[in-house]
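Below you'll find only one chain, the form predicted on its own, shown as structure tokens.
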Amino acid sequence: MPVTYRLAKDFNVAANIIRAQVAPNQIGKLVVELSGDIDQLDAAIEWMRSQEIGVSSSSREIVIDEESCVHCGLCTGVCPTEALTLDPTTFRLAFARSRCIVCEQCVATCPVEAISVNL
């Protein structure tokens, strides 16, 4: 089914994907940002909940241990929003958590684990 084709069809809802892990005739996940009118919004994801599509909205963060940190820079190169960003005098990480979408892609990039997920 053409999910995010129609959300915007029908719901007039913008659907960026951010991460998808889906193969034909299986169960996969899709990470997506939606962005519309409120109501437009409410009314899509009760779409997506009748026709069997789970939906859950993110209430988490990421956090990053200052201790741990090395500011290698690994992070950034997979961060989709660029709210991971290694700053260009003094090569330190910067986190502009407002840009952040929690997509948790850096969690797993991090090789020391300084980056983690607050539930």
Second form
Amino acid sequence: MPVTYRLAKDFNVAANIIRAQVAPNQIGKLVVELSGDIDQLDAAIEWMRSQEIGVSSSSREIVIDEESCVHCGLCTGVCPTEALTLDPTTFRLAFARSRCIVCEQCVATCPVEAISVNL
Amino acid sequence: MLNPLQQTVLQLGLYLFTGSLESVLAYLDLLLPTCMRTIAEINEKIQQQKAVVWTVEELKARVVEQGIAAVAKQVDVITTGTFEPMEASGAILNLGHTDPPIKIRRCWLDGVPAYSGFGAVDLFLGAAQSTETPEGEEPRELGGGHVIEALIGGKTVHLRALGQVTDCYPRASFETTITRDTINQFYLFNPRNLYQNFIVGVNGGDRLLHTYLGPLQPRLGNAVYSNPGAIAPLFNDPKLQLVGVGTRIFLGGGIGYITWEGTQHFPLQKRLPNQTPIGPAATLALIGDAKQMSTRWVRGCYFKHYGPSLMLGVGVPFPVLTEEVVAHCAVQDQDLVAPVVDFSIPRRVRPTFGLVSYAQLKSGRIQIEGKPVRVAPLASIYLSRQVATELKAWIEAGEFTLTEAVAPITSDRTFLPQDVWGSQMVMD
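Previous: the form predicted on its own; requested now: the form predicted together with the partner chain:
Time for the whole complex; same chain goes first.
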């Protein structure tokens, strides 16, 4: 089913495909960013569910690879909300997810590529 | 003027002349506390697993409780460590000869150029060397540091070499994959490591700067320091009295040695009354077998829009020969300073905003011109501590003994800038 076509045509909802895992005659997974009128979005999601498409919402999240992180703390200096801090005693990196606004400045700052965005 | 030894001999001579054995013994007793134990005695205790070994942080805490003299009586060895980017590092590799043989003149390891202008199959791979990317391709954030880490981690690395054809080396090119087990020598030979102090970088300009200290945000948006302060090896031996050529150390998880003064070694830097330098000062050249090392302590890294580097764990043990050793190692973060340097002026001599203490830096915030600025370290204080702890464990287990230095590290090297020498053309 041409899902993104129907979303655009029937609901005027733009679907920006972030990740797709679709094979012929198999159940696939599509990560899409939907933008449009709020009522149209609700109607679009309702329509998808009626077509037996499982829909779950997700938000972008910062993920820290504990194996790669060297706890240098360079990211703590660019984090605008202080979601990333160094523990004052152990000097281990601490991440307060609730404070993170996913500005992603830490991703580019990390010298060992230990920080990525999960979606 | 008599030197101290002449004075001692004269004094002893006088006591002997006056015939009082007690006064001779009393005088010798006065001399004794200056040397509490020798390295040979400490090594004997290490081999019997009886040596008392403390990390420098344990030592600092105990000096606060008990004082220098009491602590000096108890402890034999103090371990220090750091884990920070050290881009003036690199690896020597010897590939072994091919058949027919090749004299390599250009070489790439995973696309990173390695220097080959010496032995036929000898290579030097610099940690800060960037990968070469074919035109039109996005440059990969990969460099010599990453290739060194991959080899240490036992991974396979692609090698491409071009040779100069001679009668004794007829081969023109060679392509293969190598691991650390399929090459002969593989050792780190780092011309400049272990900076005794460094700077704090800030950006007083109005655009984001990408530097070797990472991103510096405009209008004093952040500050970055890169030395772990009071736990760093050379802050605890400010005059380099306990290290020299031949000193055995912890390098990247294996055993290494100090080979020479480092490049840009500048022991004449201005110093505080506690003899620690107020900015970049002494440096050391280090060597060590990379085949013994571990990727836990040797990590390739990349600073966006600056380039690749290598994060390296280095640990240095200090023998407690005198109380003075303990006095130096008792130094705290509030007694150490670094200059705040403005990177927005892209010149050799950049303006500074004065000195700040490492205690202020580690608090995560400093004041610059009345404005609070967030500070982040670039050295991993967490892993620096683990280096000192790991080295302590080696010594306690009797696996690592201390060495006498073969030669001292020079203490009067000046630091020359490269200016335009000679007459300059003047246009009237």
